[in-house]
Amino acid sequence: MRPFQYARAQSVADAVGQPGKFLAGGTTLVDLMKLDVERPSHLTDITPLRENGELSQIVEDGEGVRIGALASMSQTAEHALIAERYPALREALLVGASQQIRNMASMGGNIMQRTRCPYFRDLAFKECNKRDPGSGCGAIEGHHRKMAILGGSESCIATHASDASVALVAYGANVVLRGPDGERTVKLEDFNLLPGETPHIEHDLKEGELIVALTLPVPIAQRGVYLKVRDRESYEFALSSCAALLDVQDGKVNAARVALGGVGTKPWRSPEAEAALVGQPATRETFEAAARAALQHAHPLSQNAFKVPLTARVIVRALMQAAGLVDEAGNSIEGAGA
């Protein structure tokens, strides 16, 4: 780990428009640190903000909710909004590393979470854009096995790694932003970017800028779901997962919204998906057409085609139990029509 100035920050006022880095849960940005891969200057830590109501509380915002950017995944997913409003967000959370990570580490600081791709994370690789601008993408024509299959470029096919995130999306999560010019609020969909010819730019966060909050609106469906296909059943981050809202009325689907992860180079909304959706009715032939939707532009490569059907797989499923048509174990229920 190298040299950096250090200060903790008394104020969100003392914390708006500080260089560097901020530290918070500290739980992706000091390993990514002591890998010699972050290489902060200033590091302002944050942590005491944690007893400013504003930064850590989970409120009801207006007919939504606000999440304080310092609320923990363990706070978050046990709170009573989170669990009766927003299911899929809490399974997605529950699901996102360990218990005593959950606990650390903060709502703003997950969605800031950086790529799992090992050409990123291990010096010994030479060849990567997104730490080292220009100087190639190793995954492409090395190993890519877990890299994504939607969204990438010939500068990087890293994938997004959080969970949450992709609930997060799925509910049309806004990031509330707060820095020297004042507040802004951005879809959490836009915050953040395609990779491109720039992926070392990862999010639309401007110099000085603070996360404060993420903010949900009222939820299209009451039913949510997140499922999350991995190579172990614990502590291990997702090969494809989908977050998938439903409202059915009358056997037909009134809304949808359908998100991805570990296949995307961010955390993956598909409005193509949700137009094969909406107004068809709500059987395993649609949600089959909504699969091959949302995978029409896919690109994977030798070691990762096996994502496309995978990831079909899993958002039928997810969308059968979004539905209510099978259990979590992907039983039938009964009278369900499935």
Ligand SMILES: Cc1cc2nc3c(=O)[nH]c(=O)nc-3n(C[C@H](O)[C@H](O)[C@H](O)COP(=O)(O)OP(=O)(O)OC[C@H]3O[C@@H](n4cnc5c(N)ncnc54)[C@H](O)[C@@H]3O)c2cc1C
Given for the second form:
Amino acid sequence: MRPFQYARAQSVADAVGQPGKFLAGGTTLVDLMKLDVERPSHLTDITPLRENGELSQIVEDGEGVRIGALASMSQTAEHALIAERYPALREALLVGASQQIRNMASMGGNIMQRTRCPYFRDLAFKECNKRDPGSGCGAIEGHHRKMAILGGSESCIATHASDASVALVAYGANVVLRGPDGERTVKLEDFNLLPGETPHIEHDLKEGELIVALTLPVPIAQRGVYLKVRDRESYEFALSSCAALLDVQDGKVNAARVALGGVGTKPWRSPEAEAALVGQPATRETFEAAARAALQHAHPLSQNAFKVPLTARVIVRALMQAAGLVDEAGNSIEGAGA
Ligand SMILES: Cc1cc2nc3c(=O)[nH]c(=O)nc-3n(C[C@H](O)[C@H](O)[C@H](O)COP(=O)(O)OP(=O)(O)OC[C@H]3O[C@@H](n4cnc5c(N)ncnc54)[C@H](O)[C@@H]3O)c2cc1C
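Switching forms now, from the form predicted alone to the form predicted together with this ligand, please provide the structure.
Every chain and every other molecule in the complex is listed next, the one we just looked at coming first.
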């Protein structure tokens, strides 16, 4: 690890405007510093602010909910407001990482986590535009089984790793940022940037800006599902995942939100799938059409082409569950008309 300046912030005002990186749970940042991938000259430790109500509380905010940036993944998943109103977020948090990491890791750090692409994390690979702009992308011609099929560019096909961000995008979450020039709010789906020709610029976060909170509007539906498929049953990132929110009235879809994980270069909201759902009968046929719509612009390579049919099945299953037509094991629910 390289030398760096270290300071502990005692207040939000202390932290705002500081150069370099903020240290929250440290579960991603410290790893990447040890690997020499992240090289901050300054580290501002914001863990003392966990005692500060603003940054760690989860409270009602108008008719929605505000989650302080330093609330832990565990605290958020277990909070009654989240469990009752945002079940897909709770599920997404509980299938991420391990209990120990969830206890340490903060919500602000979670949405800021960087890709698990091996070409990015391992300096033995010389080509990674995300780590060293202009060096190339090793994954496109190399190993790309786990890489993105949506939102990639000729510079980068690395996936976004956060499960929670997928559910947060489905719920229409906003990121509240405080910088030297004051506070601003950005929709999470706009906060994460597509790689284009600048894959090293991943977020709309200005130097010195601190994420103070995430805000969630009133959910469009009571029912919400997060379904995650991975190479092993626990402690693993998604190959493909789907957050599905459905409001079904008289057998028809009244409102829908669909977001995907493990397949996009950012948490991937699918307006195409949502348009294919709204106004249609809540049936498997409709959900299959929504899956086709979601994947119509998929751009797979040879090793990750399996993600297209896999993701179609993940979307259909998530929607079937969200509609109450099948249970978590995929069995038809009697009388639900599946
Ligand atoms: C073995 C392992 C398995 C994992 N599995 C999963 C998984 O399955 N699913 C999943 O979603 N995640 C997984 N994770 C990732 C984990 O969720 C993240 O490491 C964690 O959420 C990061 O939170 P943190 O508070 O520790 O962030 P830190 O490591 O402290 O910071 C991460 C980044 O966020 C920035 N940051 C943090 N807080 C703020 C703030 N308030 N304002 C501005 N910038 C900020 C930091 O400067 C840094 O750049 C896994 C991690 C590990 C180590």
